[in-house]
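One chain comes next, on its own, written out as structure tokens in the form predicted on its own.
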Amino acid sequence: MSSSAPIGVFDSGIGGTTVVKELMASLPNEKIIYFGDTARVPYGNKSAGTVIMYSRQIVRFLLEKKVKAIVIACNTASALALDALKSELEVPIIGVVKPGAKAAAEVTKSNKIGVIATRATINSGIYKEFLHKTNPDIQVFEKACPLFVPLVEEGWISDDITRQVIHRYLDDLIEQGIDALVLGCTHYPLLTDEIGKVTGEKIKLVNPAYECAREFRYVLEENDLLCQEKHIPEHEFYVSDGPKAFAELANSFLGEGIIKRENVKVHNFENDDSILRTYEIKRRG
């Protein structure tokens, strides 16, 4: 695989752009091909089998784009599908859970860590598993926050309803005396400012997106896949529904403009039907 090939990133929706932003900062020479499964978001209330099926479909699409490595920018898919995909792929692939858990274990002083995520991620127990492997003395307090994803997808980042929901989910966790809180869904960092107002300065917010970007750089280096060509890459963004809403929210977060829009057919590898995918291409700079 050529080191100049693009990297693939996928998520259930807009949330994975938090990982894209960190990848752009950490790996400015790498071209990114992103897929947001906005037609089937959220993944957090779906079964493991369904999430694995969706992930396989998207990975096959990314491989058709000749990506050299893949980031699962979705905690739910990382928790439920990463092991299956690793066993099937020849290209390197990483998720966001392990880097996030590692970072939380490093910053806690009280050994009390909160984890907020989708129901599927919480039910998988994967954050607790990784944290206890790092330090058996860590106490993990988990909370499923299923309403955060639709609020973000709706663009209600700073809204009175969103603030009320944050309090409803987090007040009990804060009372447990946690000093670190893992934002265990890639949608959640888009709510960092509002969450931070509730948790206060004493609780460190851990963004797995940042840690994942650091880890992915190491993966590329270890596999001799780091792009050495200094240029401004043109990134491709594909979504399965709602391209206009996706573009508006992605632009507001990433600060860069969509330059072209068109429709493509993406093969559904599970049942031989064709499903319509819409993609956005954006240019850096």
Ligand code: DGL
Given for the second form:
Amino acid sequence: MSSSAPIGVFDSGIGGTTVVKELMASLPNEKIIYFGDTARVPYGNKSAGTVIMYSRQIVRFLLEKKVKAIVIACNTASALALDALKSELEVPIIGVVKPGAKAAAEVTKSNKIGVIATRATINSGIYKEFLHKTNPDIQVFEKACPLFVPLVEEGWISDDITRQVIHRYLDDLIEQGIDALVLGCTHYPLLTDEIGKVTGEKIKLVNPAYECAREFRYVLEENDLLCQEKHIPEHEFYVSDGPKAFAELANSFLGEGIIKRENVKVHNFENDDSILRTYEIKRRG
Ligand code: DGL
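Can you swap the form predicted on its own for the form predicted in complex with D-glutamic acid (DGL)?
Below: every chain and molecule of the assembly, starting with the one above.
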């Protein structure tokens, strides 16, 4: 596999662009091929079997694009599908959960860590598992916060309703004496400022997207896959529905004008009875 090949990144939809942002900062020469499964989002309330099936289809699509390594930007897909995919693939693949858990274990002093994520991620118990593997003395306090996703997608970031919801979800966790809180869902880092106002300075907010980008750099280096060419890559964004809405929202996540909708195409998944319509949104980096 050539080091000049692109990297693949996928998510259940728009949220993975928070990971793209960190990857662009940490690996500016890498060309990104992003797939957001906007037709089938959310993954956060689906079963493991369904999320694994969707993830397999997307990985196959990315491999057809000749990616050299893959990042599962979605916490839910990382929690439910990474192990299955890892055993099936020849290219390196990482998720966001392990790097996020590792970073939280490093920053805690009280050994009391909060984890917020989708229901599926919390029910998988994976953050707890990784945290206990790192340090069995760590106490983990978990909370599913499903309303954060639609609030962020609605653009209600600094909003009274969002602040109320943050209190409703987090007040109990804060009372447990946690000193680190993992933002275990792609959308939650966009609420960092508002969550921070509620949690206060004593609780460190851990963004798995940032940690994941750092770990991915290591993975590329270790496998001699780091792009050596200094250039401005032409990233490609694919979604399974609603390219216009995706481009608009992704720009509000990534920065205005970063993604331009240039063309739209249909993609059929091989060995699959259903046809997933895939639109392509190309961006000049
Ligand atoms: N991307 C998902 C995650 O990080 C959040 C949205 C969804 O439920 O699909 O868990």
